[in-house]
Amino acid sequence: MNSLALQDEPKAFPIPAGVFAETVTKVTHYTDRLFAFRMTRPAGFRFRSGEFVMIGLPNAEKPVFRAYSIASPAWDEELEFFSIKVPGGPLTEHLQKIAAGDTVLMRKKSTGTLVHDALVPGKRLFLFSTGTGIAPFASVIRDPETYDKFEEVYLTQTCREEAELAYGKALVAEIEADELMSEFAAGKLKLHSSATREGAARGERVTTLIETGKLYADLGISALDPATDRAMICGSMAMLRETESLLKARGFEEGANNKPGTYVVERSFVD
């Protein structure tokens, strides 16, 4: 082998302590801004549906790690993630280029507040998301426990463009087509999608839909009520603040793992 060929080979970096090195099994690009990937699940790794982990790439002496919600449910044999593509981003600039067979690093601890344990019992569960904030809810709606705990589950996603809603729509279609999951979710799971930059019939932000009552009219349901309803929120910082304000004004109280409430927000990261 000549010296030029040796120079072209990628440099191998050591795997940091306390980190799993897993193999990418599938990558799906939805738009020029959004993609999803699946990778092997470490033996013995456990998490609660809705939690997040820190992931990175073995491309530096000190890899950059960022918080990513696990989009797959706790029972899945693989781990799935849904990501935005950020030009020049210290991690996503490289992560968006991964392919099947590549290695992704993951710290060994999972955590998060978008879990059932942080909510008191209720009848209806509302999952409010923008963009890649749908990722933890992709895990929650594929967990049979969700349908054991709630009689109705409403997943909302607001994006800028219609094409960015494809991941959420595919998730719900997948559940409806799955022989086992469809038994749990039948008649319980409803999706409400809205694209704000296009002339869609549901072109408003979810906060506007709540304020005007159009969300309830679209879904054919009664208004939010803390006596029966529970909510999880994940998305942009502006959306988190606005949605949380709307819930508090209606009597909802924030919950946490050590003190369950009627709604929860993931504050560790935003899309």
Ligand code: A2P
Given for the second form:
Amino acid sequence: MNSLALQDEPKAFPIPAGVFAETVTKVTHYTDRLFAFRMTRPAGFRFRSGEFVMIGLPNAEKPVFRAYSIASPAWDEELEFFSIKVPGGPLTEHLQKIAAGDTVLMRKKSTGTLVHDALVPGKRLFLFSTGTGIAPFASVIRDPETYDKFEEVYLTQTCREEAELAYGKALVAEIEADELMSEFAAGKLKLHSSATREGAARGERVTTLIETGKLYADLGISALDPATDRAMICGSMAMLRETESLLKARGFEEGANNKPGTYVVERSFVD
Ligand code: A2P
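Condition change, the form predicted alone to the form predicted together with this ligand:
Entire complex below, previous chain first.
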């Protein structure tokens, strides 16, 4: 074997102590910037829908781990993730190349604030997302508990381009077509997606839609009201800040696991 062939061979690194090593079962690429993958779920691993974990690859002595929302619901026998591909990104540069059969590492503890426990009871649940911020909500909207707790569930996603909305649209279509899930979600779950820069259905940022009231007109509902409504927000730092200030101006109060409120935000993903 010459030295070039040796260099080309992927080096096998030992699995670090205290992490799960799981097998990828499916990879779906949505755009050149977005992909989702599913992998086996470790036996005995429990989490609450909406939480995140740290994931990495066995490609270094000390692998890079990043926070990823679990996009699958707590009852699913596999784990699903929805990821951006960052050019030159220490993890996603490699993660975007994974295929079925590859190994993904996962730290053992899940955590997060986009969970039912951090919200006081309410009638309508609003899930506001941009880009991959939809991931935790992909988990929440597939959890029957969501529909036990709320009469109406509104998921919004804003992306730059229409093609980036495909994951969310496919997900809601899948819920509607699924015999079991449609039983609890039918008539309660509504998706509002908008692409701000490109696409046939060019729309506006969710913040603008709230301010102008177009969101309510589009969905045929009354305006946000902390007496009946609860909200979860997941997106870029700018989107979080602005959506939060709109909610605060309407009387919403931030919740946490140890002190439930009328809205929650996940700050662990934003740079
Ligand atoms: P826009 O195209 O008007 O910037 P990004 O990729 O930059 O995170 O943006 C994802 C989506 O979030 C885009 O549709 C973008 O709209 C929107 N967005 C960016 N900043 C905000 C904000 N402060 N509030 C609401 N939406 C935002």
